[in-house]
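Below you'll find only one chain, the form predicted on its own, shown as structure tokens.
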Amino acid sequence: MKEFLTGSLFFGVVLTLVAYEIGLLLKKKFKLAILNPLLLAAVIIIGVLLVLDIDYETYSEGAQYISYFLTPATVSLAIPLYRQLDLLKKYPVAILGSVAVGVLTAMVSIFLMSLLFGLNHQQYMTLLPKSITTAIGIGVSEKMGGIVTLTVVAISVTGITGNIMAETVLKWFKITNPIAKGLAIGTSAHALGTTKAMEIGEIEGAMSSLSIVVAGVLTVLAVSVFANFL
């Protein structure tokens, strides 16, 4: 059984898609925020690999094909933004300023936590791109000498947490404006958060999509500066 699965080129792809589909079904059935499909898929995949004693590299050989769709999927987020382009033209300073503050907050918080926990430069650079989409974060981490695989984990954890906690946090701080909701979610939780923003509303989804692009560009610029701090 193990030899049959590991010998298949598409084992990783099939396992990933099946695990995610199970996650979607559980989320739809129980409607609990904690039952995030991506989180459930990760747990299922890890469980299968452990039970069948299959190493990650074997799984990754097939699963890597899914990553080819990452960039076009990110680009497609421009569609809801285009539909709400008038909002960007109407509030350019407020929107761009909000994203800039969010990026700065992420950078400063990572710097302070790195000092607090005694992280070295490589670990620090690994975590700096945690709040931007994977397509951009991988490139930033690789270019700046971070540990790319751990950067992907940090980005995934950030996105899943944002997806799960978004509505709760918005209620805690009494944020009701749809533009503010979208900007907050997209800047802090990138594409995974944007899926939640789209569930909340079209304006929220459009603003969250915009945040991903702007936050990505600003983070690339900010990382080159913050890299010298530790």
Second form
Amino acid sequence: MKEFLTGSLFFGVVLTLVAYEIGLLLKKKFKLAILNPLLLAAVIIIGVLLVLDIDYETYSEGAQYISYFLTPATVSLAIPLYRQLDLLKKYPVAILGSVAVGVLTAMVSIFLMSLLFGLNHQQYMTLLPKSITTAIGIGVSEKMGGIVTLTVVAISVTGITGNIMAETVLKWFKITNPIAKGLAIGTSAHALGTTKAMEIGEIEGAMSSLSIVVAGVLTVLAVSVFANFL
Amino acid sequence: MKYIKQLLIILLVSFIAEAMEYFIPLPVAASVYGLILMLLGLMTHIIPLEKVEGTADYLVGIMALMFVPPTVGIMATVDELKQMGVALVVISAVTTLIIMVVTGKVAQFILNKKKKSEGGNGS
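Now that the form predicted on its own has been shown, please provide the structure of the form predicted together with the partner chain.
What follows is the whole complex; the chain from before opens it.
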């Protein structure tokens, strides 16, 4: 049985889709923010793999084809962006200004917390690009000498946190303007936050997608400066 | 057939973006080039919206699913994780909320200011 699964091309994909569907079902049924389909799917898959004693590489052999679409999907974010282009032309200062401040906040807060936890340079570089979308974050981490796999995990933790907490946090801090909401979500929690922003509304979603690009580019620049601090 | 053609356009843009990442000596990922290219294509009407719309919306809709395999990758990094797991989770989660609040507040502040100055013109 294990030999068959190890050689199977479709095992990883099927397991991922089934686990994700279960995640969606549970979320729909209980309507709790903590029941994030991605988080649930990952927990279910890790459980199944541990029980069947199958390692990550074997699972990944099939499952990687799902992540293959990450770049085309990021490219596709241009479409919701294009539909809201008038909005972007109307508020260039608010958009560029707030995302720039957001990226700077990311760098400073990660730097200070890394000091607090006594992290070394490599660990610090692993975390610096964690608020941007995976496709960009991986490149930055690799180039700056971080641990790429852990950067991916940090990016996922970031995205899940943003996705789960966005509505509550924005409400607490009375951030009610749809444009501000979208910018806040996209800058802090990249594409994964953007899926939540799209659930909230079309303007929120478009602003969030735009923030991914702006924050991604600004982070690439900022990281090369902040890399020297620790 | 329609969706195949749409997918083809999206993959073609991704492919050109991949080439740009390879040949342009900047630490910019293919997905950023691709997103910008696609946006420029739409703005100049070289790529008509209806030629990519359906497939693009579908891909964006299932984006969260694409993060599942990398997240499961956590099980392959147990050793490194033991060293910095707590720091990683705490720093990632806490800074996300800080960034969200600061960005949102700054954006709202600028937008309100703009609204006020526009409203003030009439009175």
